[in-house]
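Only one chain is shown below, in structure tokens, and it's the form predicted on its own.
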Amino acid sequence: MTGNTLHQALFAPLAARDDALITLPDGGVVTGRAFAAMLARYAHALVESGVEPGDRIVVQVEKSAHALALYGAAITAGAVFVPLNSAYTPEELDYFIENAEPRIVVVDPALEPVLGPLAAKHGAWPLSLGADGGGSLAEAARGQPESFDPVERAPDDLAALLYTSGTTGRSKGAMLSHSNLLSNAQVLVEEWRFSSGDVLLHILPIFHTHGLFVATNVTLAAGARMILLPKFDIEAVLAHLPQASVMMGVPTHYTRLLADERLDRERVAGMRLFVSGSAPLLAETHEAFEARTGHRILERYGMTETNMNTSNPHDGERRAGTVGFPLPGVEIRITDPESGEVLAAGATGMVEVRGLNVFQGYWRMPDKTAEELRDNGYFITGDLGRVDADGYLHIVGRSKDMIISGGLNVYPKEIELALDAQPGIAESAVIGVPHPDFGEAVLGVLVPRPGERPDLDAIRATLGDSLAAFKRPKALVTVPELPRNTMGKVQKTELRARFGDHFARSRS
């Protein structure tokens, strides 16, 4: 008897569902049965194109029901799904295709003339798939059978390669198994109280763990349904909130909702849960959203290599400024970044994670895998954090963002929290930049509230009441907005590049 871990849990049940699985932006619906048939046709087309078990399928297409069906088809056909950011340029794609060595590269039909030769250059077969169901892959799928016998895949077999954002060098392909993905989805169904009656407002991209392996997999594992929007659009989100029960977003989604006076308790009366992740959520946003809607946002912590690690409780205190407790089956420990020794409770150090959710290593990078994945199964996340007396995990920053000023360690998050609380400040980012006396000095980058001109001298003076002298910014600068990636994370590498010569210029 054939077994395919993810297919059996997430996709096989759809063939018996005549109810709506996906509601499209125009109000049309895709039933579970129709989605299963679409998935089967794509799986047949993949196999006829030469896909064999374990082959990689690189996919750079727009978000759509067809794209999700292709994800299911790849899993069902025993392939390894490799989703890529739809904003990547051909030059960037050249690296990913060369590294993944896929059998097939699927792109948007409009890009096939450019990317087809690029795929062929690396020995891959180019196909296309449009959000409307057009393209050469869709054409190959037409007329195919509406059922497909899933290819056998064991729990430890690879299901996906998900590339890291590559902010400090070449992106690394995190190898995620069927068990990695399924175990995490099943835990989240329980922890977030998902049921078949839930309707997810799906606004996240599906090339990222948040939108694909959390939002989509959890919905499928619960037998729930989703409203599939191509992206976050304020008009579309406000229009569909009354029909949804759950929304997963990033902090910028919540701040944009709060900026619209149409967001009120009546509009979210049917909502059960709002989840935020991928970047830190300001305590102010927590409080403002709760005051406006009556809902306390649930913040959680995950990453490409592990999916979700911790979560604030569904039932219990959702504490602002924290990412909650380890999920069932996940172990968290805080270690000394240099020695690796486990630190006492309350100390700040490296966050390490162990559990069924933790990836198998980096694709064809054994040395990098050995650096970050310990023999005992703990993954060195690169995040700095601490666990408070009540067991909540606080993330204080990335290890690469830690500032060493005059030989002393400075954690940017602590200073950012102090800056965010200042009059006239919407948000901040703290970076370390070269300084002739201190080696590195603390620089605060501030985004003023609309229409306000904060007094920078007064802010620096005020910080003297709460921060030791070595932690206080040696300078403050203002910008209209902070640079962010597609998931809302502040890109501090861009800020360091822009302001790296700040103190050199100020002394000249």
The other form holds:
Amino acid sequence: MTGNTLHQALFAPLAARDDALITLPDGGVVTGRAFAAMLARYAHALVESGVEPGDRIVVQVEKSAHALALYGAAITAGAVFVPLNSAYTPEELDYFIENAEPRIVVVDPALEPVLGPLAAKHGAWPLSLGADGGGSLAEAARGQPESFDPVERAPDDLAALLYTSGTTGRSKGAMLSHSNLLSNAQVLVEEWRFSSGDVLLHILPIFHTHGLFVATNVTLAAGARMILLPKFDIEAVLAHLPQASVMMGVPTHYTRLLADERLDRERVAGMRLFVSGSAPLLAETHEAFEARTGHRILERYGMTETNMNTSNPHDGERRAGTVGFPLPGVEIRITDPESGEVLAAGATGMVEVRGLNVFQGYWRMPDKTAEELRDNGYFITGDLGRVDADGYLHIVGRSKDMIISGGLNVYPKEIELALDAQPGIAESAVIGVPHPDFGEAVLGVLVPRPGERPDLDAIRATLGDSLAAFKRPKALVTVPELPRNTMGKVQKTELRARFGDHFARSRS
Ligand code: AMP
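The structure above corresponds to the form predicted on its own; please provide the structure of the form predicted in complex with ligand AMP.
The complete assembly is shown below, putting the previous chain first.
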């Protein structure tokens, strides 16, 4: 057998597994052996369709066992897997095909009529794959051999292009090598004490680093099993929790679980670990979850470009409101966002990351790569944070969300924490909006608890006790809920667009 780094570690062992690798929502199972055979058939179909080592395969399909087998097939055939959010429109798909220049594009069968002309325009070969295993790729795979000689891929060869969610400007394709992905999966298996006895409740999308590389790769690297749900559906999650041992979710999943009284100690008696990431977990959610279930959620921090960087400890104190310590092999430093100089211990600044996990650069965007990836290997994350005296990293927000009011820097997280603690407030988001005198002014967007009408004047007055005047919101507004994307991230751009003329309006 030839060498293919990720195949050897994640997929090769499956052929010898007769146990259930994947349990489907209807109770059906896919054994390791059946998955390996499916993967091999898809790999043959890809090669027959013209895939050569290093070719990109763009994939926009529904989450399913077939989609995961296609991921394995692309890696095993030596290709670069390029998963896309299934919510992207044909216009957006056009951009990604143009940018990634794939040999093959695979979409849901329902999208085939749209894909045909798009693929033809960019010289790619169109294929389709349904969640039920239907479509032209499945056709091409039918009758193919159930084993496939992996195409040689060295640790530094590309395994995936993962597009950033691109809230500012166009999405960038983060180039991730076999070694980027494998090193991170192996570290997480150790750090989170994964074993072949684990059963992961898989509720995350598989076009994103969290669901594809954290959830899936870690499960595969540990020789564990997964219950594969198409998405987070509260009924399905509650029904399957008793059969699982690990769940990985975004903060919204935990607040939704807490909102349901059926979540109790008995239901999670078989669970050993709950992991949260992709967006900040409120300390309050952390505490409420522990009070209800007896489990302290383990919060970790990562991103498309780097996989996972830090994690709260499995065995030590999982500190609410922090993202824990650098993972083994990962270095974190805090720098001045302007000058790039390393700051003194405890200071707040730009979080920079270096390690085997850090990507190779942005696909065909050397200028962007040079802006964010330093010559010495540190990646400038765009997140602001500080390391406390015990070594825990605190993320205080995205640098582009930092507010400069009257020339002074305001970190939204500090104000949000103060607002969240006020009576009648469920959660908050703090943004900077244009202001005639201050340039930017701090605006607090509050979500009241159900049935409550918080006293906004009283809240502003109370903040005066704890926050310097320049940090205090110049105004507070309420909304029924905060706009969030599928990964649970608050969409501050949307809030800024909505409230951007607040001070212009309140003056007139
Ligand atoms: P993505 O590339 O979509 O995975 O988004 C990565 C970004 O999500 C990071 O740069 C952070 O801003 C944010 N993020 C991820 N995990 C956390 C966390 N535990 N706490 C706060 N922010 C997080």
